[in-house]
Amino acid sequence: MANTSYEHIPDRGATAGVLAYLGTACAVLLLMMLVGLLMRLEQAQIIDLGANWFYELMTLHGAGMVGIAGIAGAAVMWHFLRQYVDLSPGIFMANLALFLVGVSMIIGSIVFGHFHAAWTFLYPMPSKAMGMWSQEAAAMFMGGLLVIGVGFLLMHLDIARAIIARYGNFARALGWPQLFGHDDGNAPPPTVVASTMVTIVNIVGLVVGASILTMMLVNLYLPEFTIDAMLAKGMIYFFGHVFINATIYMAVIAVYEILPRYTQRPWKANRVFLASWSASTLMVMFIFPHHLLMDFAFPQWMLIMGHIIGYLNTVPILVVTGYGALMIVYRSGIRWDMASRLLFLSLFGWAAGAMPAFIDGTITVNYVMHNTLWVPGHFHTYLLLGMVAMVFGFIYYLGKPAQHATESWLDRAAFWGFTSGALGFSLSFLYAGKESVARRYAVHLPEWLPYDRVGSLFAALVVASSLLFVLRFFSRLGAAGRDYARAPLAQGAMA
């Protein structure tokens, strides 16, 4: 049965595990933000790290942000999904342990081995270093990604086991009997539907990613084992695109669970909701060619498919979720606090971040814009104002000491600092992209520097505001754990 109690209390769960995930996510997120700030300062010629260090930081920032977004999203999903199905805390913690091992390997490969082939590690670049990094550094980087992928795969397999044990199969967990048959009002709750979609796509994506990483590790030591470069690129982008999209599909569960608690209105899994999630289950696995529109050697039908699905995929979940949130909040008498503000902001960020992608997914535009800062503008809007805002809203919800507790002026200042900083930072990328400023360049032309310097100021504001969010979370960490231990399980959460 769906969770029908919306009393604003912490939900009982595996306290140590969820808080360990969030603590790790917050610490690494701040580190990756600082790395991103250093990159912008280097491009703005405010500091002088040198080109090699820039590309090493770019590799660390890309891989680190994708991984930590996955960890943060998994914490949100696991926390709420455990109210409906029987998950394994041991496997949940094993994923975190493997993540930390993998991160250590990746940091070692970059800091000590100077690997800097970007998070995309496109074949055959890792094995063709031309003296820039060693074979061992490349193996350490790809091995670290493989270890992280194994951890996430184990977690998703456990989630699949628990969902099938509770609902019988994925079709029922996606609400297909209610979608295609008689809607008896007993559709699975939104958290289960979203978790099922994420589990399906991420298992496929992680297996594809592990396959290409394994092949490239073999090629690293046995060069005669060759790989088709275009196949390798397709597999890498399929894995990467599925995984980073899944992070926001996991994090949005916080919106589905927390906003109803504030408004005392249930988020119903009606036919439109079920149809949108089922459609996106398929589309998110076929959309990745919109990143390859400049690769003319790819089959034309794949590029056209990526173009069309790139348009269609902006509609189902995003529009349904955004409209649903507006309807839940409208005339509800909601009492706005940091958690509800951040969660509502995240829906704007998700929608706003999708629009530049929609534009860039047009083939004629893509030829001109894709290798510019327009693309970082898209995904920084999507992730900073969307996914990261969801996670910050979640940690404020967990750490709130009482239902009617008020935030300090510092919290509110941090909220507006984060909002304006993230928006200004993303817009500086987008405007620079419109002006044809190239992406992935350590050295910028003099006429590009004003955009870099404005972007650096906004980036510093984002880092400072995020630091305040994280410090507030850590200051409440102990109290949150004690509240978890005392709080009853939400009524009707388990059948």
Ligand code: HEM
Given for the second form:
Amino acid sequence: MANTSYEHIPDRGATAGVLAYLGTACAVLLLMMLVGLLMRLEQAQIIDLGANWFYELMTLHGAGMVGIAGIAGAAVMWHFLRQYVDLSPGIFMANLALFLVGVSMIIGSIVFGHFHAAWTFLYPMPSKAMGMWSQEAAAMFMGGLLVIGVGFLLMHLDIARAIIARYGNFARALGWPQLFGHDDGNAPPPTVVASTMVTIVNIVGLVVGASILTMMLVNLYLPEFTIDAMLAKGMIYFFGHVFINATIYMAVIAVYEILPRYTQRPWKANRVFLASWSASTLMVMFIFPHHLLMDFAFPQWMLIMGHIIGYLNTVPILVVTGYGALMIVYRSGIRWDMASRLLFLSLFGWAAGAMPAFIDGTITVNYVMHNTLWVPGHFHTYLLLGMVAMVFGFIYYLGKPAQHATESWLDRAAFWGFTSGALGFSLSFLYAGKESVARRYAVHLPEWLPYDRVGSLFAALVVASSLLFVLRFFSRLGAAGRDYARAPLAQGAMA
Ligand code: HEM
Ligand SMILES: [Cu+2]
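Output block for the form predicted in complex with ligand HEM, input the form predicted on its own:
The complete assembly is shown below, putting the previous chain first.
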């Protein structure tokens, strides 16, 4: 049984760059989780920071989490993509350096400048602070986002260059010859298809995001340069939607690469797989109006487009990935360890988190649900139980000292703590949303407090379990004699 030898599919091992990304991701993720816990405790009226601090923390948490999800996703993608194409480690590190500069600017703008217009920095709020923060604080925040965006843009341009050098063009990297012509079985591997999709959509998204940030920075100092508020909102949500969605499309590469290593069954990009990824490449860019369904001033066709494409895009990648994973695992004699468990959990979390969005993407439902905690319920489910679980799974995979190394009860306790904590925490948001509890409110009505208190308990469980995951990672990093830079799993298999 359990013939899980890895030597047929070697992994070149994590580079120092990937480890630096993951170290940064773990540290920032934990910090932002603590910030989230503080917000929830404030809503539960267990602590009393005051409304201003709540909105400052909300701005920090939103921007920090979205950014760190991008960094963690990029680490997964870069680690595996470099097996197929020739990526530049220098540019990869430049992105991390720019990220750290941008994060410092953002933290400075919030902690010292008290900026709190949320990570969505909706025009014209940053420049109309009514004395709550200075122009410089707003400029620091938006400048910080711009610096981070430039770093990601550089990284994606390098990835685009490397993919085109190897495959000729994006159409071939997406497997179009096999999709539309004769399927000769030589479609690019799933990692290349996914990376191509993410690179296309993120380059477009980041250019749009950088454009609106630049326009708003100009407006900050030259108020006579005004911007159409609807256009600004559309551009911000286009960028924000694409960027946060891209994080899960990067992280899912861990599932495509790691489950086959565990089961010795390759994950082939068949026609259905290729069709799903190509379709989503377009759809991810056209569904952003699902954030704008309440804006009656937007052209109606855009809202209807958001509704319909929102429905359509929920299905394809999720289904091919979920079905593919079941087929790979079914009767494979897979050895369940922390990595494979977390990856499997992540597919459940992703699927479960997509459902509330599907419901909220219905225009008539959206009028009632959109500004409630239903929406944070949706995205915390797919980001925490989906995206973050994928990243922790990847980290456990990299850190496994040998193929048959056993895990301690503490790891398993952390797994169950994380799973039940994240489920309970997300459900407390969803249930509150169903009860019409407003989103982004520092102060809650007395009848809302029970959900907030239950949510806080589960949130604390998530933080504690994540801390155990991260401590395990750092202790393995520090352990003498363990060299991550040499493929740990491939070696374990030969031992
Ligand atoms: C222990 C884990 C976490 C806790 C306790 C937490 C807590 C919170 C709370 C209380 C809010 C405000 C909800 C509201 O009243 O509107 C929030 C918003 C948010 N969270 Fe989290 N969160 C956690 C993990 C995450 C993760 C992993 C991500 C993304 C990868 C994330 C991304 C966001 C975003 C984007 C917002 C929206 C901010 C806004 O409305 O401007 N959170 N979170
Ligand atoms: Cu969206």
